[in-house]
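First comes one chain, alone, set out as structure tokens in the form predicted on its own.
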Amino acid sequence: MPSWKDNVDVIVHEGKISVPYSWTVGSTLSRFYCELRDNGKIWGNRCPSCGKVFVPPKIKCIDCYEDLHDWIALPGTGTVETYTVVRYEEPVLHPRKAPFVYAVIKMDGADTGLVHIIGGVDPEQVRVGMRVEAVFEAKREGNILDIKHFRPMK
């Protein structure tokens, strides 16, 4: 017996969708997002076991599942570790226009790196190693953007 899906020719089409949603960062993000907000100064916390400093910060330590309350404050400079320049508009997903330069910064202080953007300077110039400090934005709302960019040292 034949099926009616048989006569049936399959269409796809190609969409995207945008899924707003709000979510807690929890009490160490909350306070890593705050400094940045109230104070503009970027925070790490410390294993108290192995010392291993992280920024972002995190709840426990990933090598000794130590917990994490030793907070310090880095002095906002750092090194390109590695990076990629995105040369496509994505308006949903990225916060900036292209190009631009997303980074992994070691920052001075940490021992893990931080991913965010490089910016004032033209994105064919941004080598691994670079120096950088973070630049913040005027206004700021809680969250990773309040560093507008990093740009390099002079």
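Numbering follows the first chain given and starts at 1. These numbers were taken from a predicted model, which means no experiment stands behind them. Definition used throughout: the rigid core is the maximal C-alpha set that superposes within 1.5 Å between two forms. What changes on going to the form predicted together with the partner chain:
Annotation for A138: C-alpha shift under 2 angstroms between these two forms, rigid core superposed.
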The other form holds:
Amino acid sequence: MPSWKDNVDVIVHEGKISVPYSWTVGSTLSRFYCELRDNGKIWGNRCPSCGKVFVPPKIKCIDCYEDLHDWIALPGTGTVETYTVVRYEEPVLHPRKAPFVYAVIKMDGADTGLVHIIGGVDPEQVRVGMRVEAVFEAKREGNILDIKHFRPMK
Amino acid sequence: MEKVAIIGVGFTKYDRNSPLTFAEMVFEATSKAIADAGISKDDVDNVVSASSDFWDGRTISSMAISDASNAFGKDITTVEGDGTFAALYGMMRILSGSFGVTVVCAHHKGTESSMNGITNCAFDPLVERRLGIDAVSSAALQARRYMNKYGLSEEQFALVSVKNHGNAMRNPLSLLPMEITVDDVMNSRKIADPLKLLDCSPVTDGACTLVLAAERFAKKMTTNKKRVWLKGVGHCADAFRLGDRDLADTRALKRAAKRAYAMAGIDDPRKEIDFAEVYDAFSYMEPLWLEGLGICDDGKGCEYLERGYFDYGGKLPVNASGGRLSANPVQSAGLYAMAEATLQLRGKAGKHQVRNAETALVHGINGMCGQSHCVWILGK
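What I would like now is the form predicted together with the partner chain, since the data block earlier showed the form predicted on its own; can you produce it?
Starting with the chain above, the whole complex follows.
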């Protein structure tokens, strides 16, 4: 039986939600970002119980649930653990035009990976195991993009 | 402990740009599920929904489906996550003794918004969100890590897409039934290496509802043919930040599966499970999660796949429905998988009915790259 619903001109309302936030960064990540902004240094923190070093620093060790009050300056170098060449454009979200590379970088002196962008190299040349170093923005504002990207070490 | 059964299932056909509002979709799924159970709307005393406020574009979106889900005059509560977790909450409510017959519903209108924008918002606004990463690009990082750890190839992952789109040919509900080849997958548009278009699930609209009841109600209200028992469940979450995990390590899923098998009394899942619906939003996920579920050893999922072990006619059919690769209504995907398993166990799955369906495994995830897992064992 034909339904009246088959003959309705269904209307679409376009919309957008835009709500401002002021997110407090908290003492742990604020210290990390202040070091990035003021000194161009990447810091991690270490679990006093298991010795694992986290970067970005964490409030608690995920395994031991201990306070991580032991801070360490890292050399800013690391190894590409995994990567992807992003081929699609998201002008509002992406900090640069495709193609570009995201990677998880296993940081020297730390036990965790840092998600960031690989730059200064043809995206097709990026490989797992590639040694990379942080490149800092000249003008830094206290966020993760104070690290401009990681580039292959010479 | 008292047993809990699924006594009714209902769902909308998978769609893109559905002309229905999400509340209309929930009404369709829920009224079908209540009719399927053969009970009255007044037999239900509470509702658990699964939805996401960001996807719905409004806060406390569950309130917007209270009428549609038959919650007026009753109680409604919500899980922000996959439907498998809502079913867990529904079962817990029944077992607490505080609630009787429970409607568990999930809805998702993926085509009304921007998947990349919404899944970017799942990341920490203080760190990774600013990098612009989203569900697809993070999955690509996981896929590469999995390849690299075990020496796997993109062609092996493509086999999952070939199998599941092929399975969808037997399922009239499915959105993307396709006869394709490994070459078709390999030659499809590059999205985020190593993922191509045909490695990724389609943005989908769909609502699904289950009616759950404790044994004493289930036996009174329904026939043997309708009831499917929730035999075991396990769930476990991993670290939030991607870099705090090895993305190819399925430690959280292993724990979830162990708990589900223990509760269901399953000693050897490789022998005792007849078919599985495993979360395959991206092709590489299916073998990775099958390893975590203990169906094969770590790094061996693709070998089994190549041997046809997980084919529709194979030893253990996986995603006989066509899986999430053929239709992925994100929030409701897991509930659809439970409804699919219910129909299979009833012997009512139609053209894609699997043989000897006695014990089913259903797997759902929540969070990026499978941060959290929910594993169900369903049986007759």
